[in-house]
Partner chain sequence: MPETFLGMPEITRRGFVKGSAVAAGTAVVASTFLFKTLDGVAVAESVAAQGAVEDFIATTCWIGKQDCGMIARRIDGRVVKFEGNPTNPRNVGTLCPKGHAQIQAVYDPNRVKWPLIRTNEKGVTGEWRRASWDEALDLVAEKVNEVRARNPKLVLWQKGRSKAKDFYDDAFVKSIGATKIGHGAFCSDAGYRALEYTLGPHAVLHPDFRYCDYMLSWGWNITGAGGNKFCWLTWPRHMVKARERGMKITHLDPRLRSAGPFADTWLPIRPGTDLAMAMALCRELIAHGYLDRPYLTTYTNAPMLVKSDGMILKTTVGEGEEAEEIGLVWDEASGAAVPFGDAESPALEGEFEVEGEKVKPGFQLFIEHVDAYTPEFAAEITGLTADQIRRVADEFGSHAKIGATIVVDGVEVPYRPVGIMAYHMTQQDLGFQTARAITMVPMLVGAVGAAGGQMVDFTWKIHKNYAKFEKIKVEDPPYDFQLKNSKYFPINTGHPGIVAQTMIDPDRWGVEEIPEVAILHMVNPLASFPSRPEYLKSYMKFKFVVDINPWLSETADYFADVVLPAATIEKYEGPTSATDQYIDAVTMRIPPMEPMFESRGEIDIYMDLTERMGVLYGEGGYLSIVNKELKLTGTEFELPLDQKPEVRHIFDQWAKGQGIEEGVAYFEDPNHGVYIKGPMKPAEIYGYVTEVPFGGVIHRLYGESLLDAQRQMIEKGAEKIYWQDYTAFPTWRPQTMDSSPSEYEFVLLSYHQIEHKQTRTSFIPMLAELAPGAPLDMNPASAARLGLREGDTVTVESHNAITGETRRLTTSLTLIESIRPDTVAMPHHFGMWTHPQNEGQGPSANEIYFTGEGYTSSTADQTFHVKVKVTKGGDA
Amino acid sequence: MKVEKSLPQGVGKFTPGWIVFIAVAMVVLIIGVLAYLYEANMGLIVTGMANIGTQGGATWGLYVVMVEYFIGVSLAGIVLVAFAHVFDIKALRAISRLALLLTTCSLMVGLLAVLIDLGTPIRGIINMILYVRPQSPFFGTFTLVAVGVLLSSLMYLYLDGRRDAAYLADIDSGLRWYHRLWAAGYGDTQAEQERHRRTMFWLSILIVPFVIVALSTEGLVFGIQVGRPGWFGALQAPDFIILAAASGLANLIVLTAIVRRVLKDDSTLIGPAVFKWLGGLLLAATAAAVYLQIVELVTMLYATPGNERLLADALLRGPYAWIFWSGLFLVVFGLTLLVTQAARRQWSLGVLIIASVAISTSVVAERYLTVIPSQTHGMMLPYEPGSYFPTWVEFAVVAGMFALGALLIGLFMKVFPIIPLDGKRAEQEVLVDA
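Where the form is predicted in complex with its partner chain, what structure does this chain have on its own?
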């Protein structure tokens, strides 16, 4: 008999469930990739997009909706972790890595969506380096978001995981080299711990405003467009942030619930307090989102005749009404569930998940309504209203994006514990038959 340390949380073990999950994700991803290759060959003609104006289309379609959505989702994770660090909220510690992972993956997918939407993607990367104009909003997407937020969340993830990596590096496994690399000489000495704590604290302080500024540029992409009724305005940036928070938290809740389920034995690591916190925050964000929506609705109802009116009509009773009203219904429904739970001081995981899914879906709808109608119904010259509906190619590519995100998280879970191990080392040691 020999006491041996094994990798925790199923890291390095391939369960049938996991294999099925990965296989399904791979299939969806491959379909998405094939759809994209088809698009790259044929041109964006295979999407539902068309030029605005005489062609009565939307030149930005589902891809840009997803860019907005994914980048929005990414916001919550990193801010939440920073928040937890600064205020030292222990309850949230368990999901800090999960949150950072969500941020990183959704950012990567979001940025990929930016490239997928370009007419000439490779030239896009090269010319962005050669000729970039900092005054353009696209610069914000590429530099602040792509480089800034993505790098900081990666760095955050890295620093945050070093302690665990150092621990794992002691365990004899096929992944040892990787854990060693991550740990990079971290020895978990007192001094190191202190330095680590301080770094994390200051990083957290700095990261919040930076991320908010960076992601606000995403809202500004729309807000500074004088030519688009419905876009031009100061509310675009805060609107973006609030919705980002709501969707991010909602997704984090669902993801946390899934992880909790998957980890079975380790599920106790994620206690009810986590969900209480998340539920409470989601409630706050959703309430703000609903408030903004209602302000918007009232403005629309009183829209003066002209371009804004046309747009309002399209949203309230026109071709987009079904999206608008179901979106509004979903978010109000989600909010109601959250409020009743909060009032009763009793959080049921099932109801929380339902609320989260409802809210997250409503944010997709909201993003859709931000991007599309201003193009089809927001012309300042009296062009006839247009229409846009995504094609199967766009749906397949978007499904591929989700699959890619899921795949990244799934793979991560097999190479690194998704829940921080801090202070639980001893319990990880189990007896194994020689």
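Could you give the coordinates for the form predicted alone, as opposed to the form predicted in complex with its partner chain above?
This part shows the chain on its own.
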């Protein structure tokens, strides 16, 4: 008798459920691509966007909303991993790779949304190179996020997986070449382990302030635009950071629950302590987000100029009221569920998922209300109030973005373990006749 090792966590195995998931994601992605090609051929006239003022519309629409949302989701994952690594929180080790993957995929999709919003991406990239102004927050957002955070997350993901890749490279499989390429000669010696530990520790130390600067700069894109009601203010930068934390943690909770269910036999690797940590962090981030919304709302309602009041009326009882009140209800509802569980010291996975979905949806609504109403209501120039609502083209393209992110995560899970193997080497062993 001999022992033959197979790839762990369903790597390399294509189940009927996974094939259906990939097929559905591919169909949605193809529809999104076709919608974008239609938009590229016909022009932005097929979207709900229009010039501010003279055409009574909004030049930043659903695509920019998704830029803010996806980038916020992405940056929370890498900060969580850095936080867990610096403070050696072993309970979060199981989802470190999943958080890094969420960061990388969300960031790619968010930057793709930036290019889609340009209308003519190639011309936009060329003009940025030719006429760049480094002091501009637009340039700062793009470079800090695209170059800095994306490269940092990819480097972190690469270093985090080398030890597991070296182990998988010894298993005879069709993915052996890929695992060998990832391991790149890694021998799992004591010196190599120490070097990786030291590198990832200092990378964790550097990532946190870097991400704060990146998100703050993104908030300043709105916050320093003088004369635009609802944007100009000091709360934009911290608001972007807190909402990023809330949306990122909410998405990570849902994704972790899905992965836990998909893994089945390996689901015990993600224990209750993981969700207890995530639930507590989400509670803190959501409470801070609610506080900032209250402060912003109170400031807007009392002693504000006439233009700010027009914006407040549009949000509270005008065309955006249904989004505002729905988002407020969802975030309060999600916060109530989290507080209830924390008070009882019992974290129910089902309740935690419901709270996460509610909070993530409320963040989308908040991003929408950040971007759109200030373009259609309360302008300093004597224009009539405008309007904006996305067309089917924009919805189809955005659905394609979500499908792309889901597709990337699903494919990764079939070529590499989503949960670190560490020293346990939780492989599946099969007895075979010699």
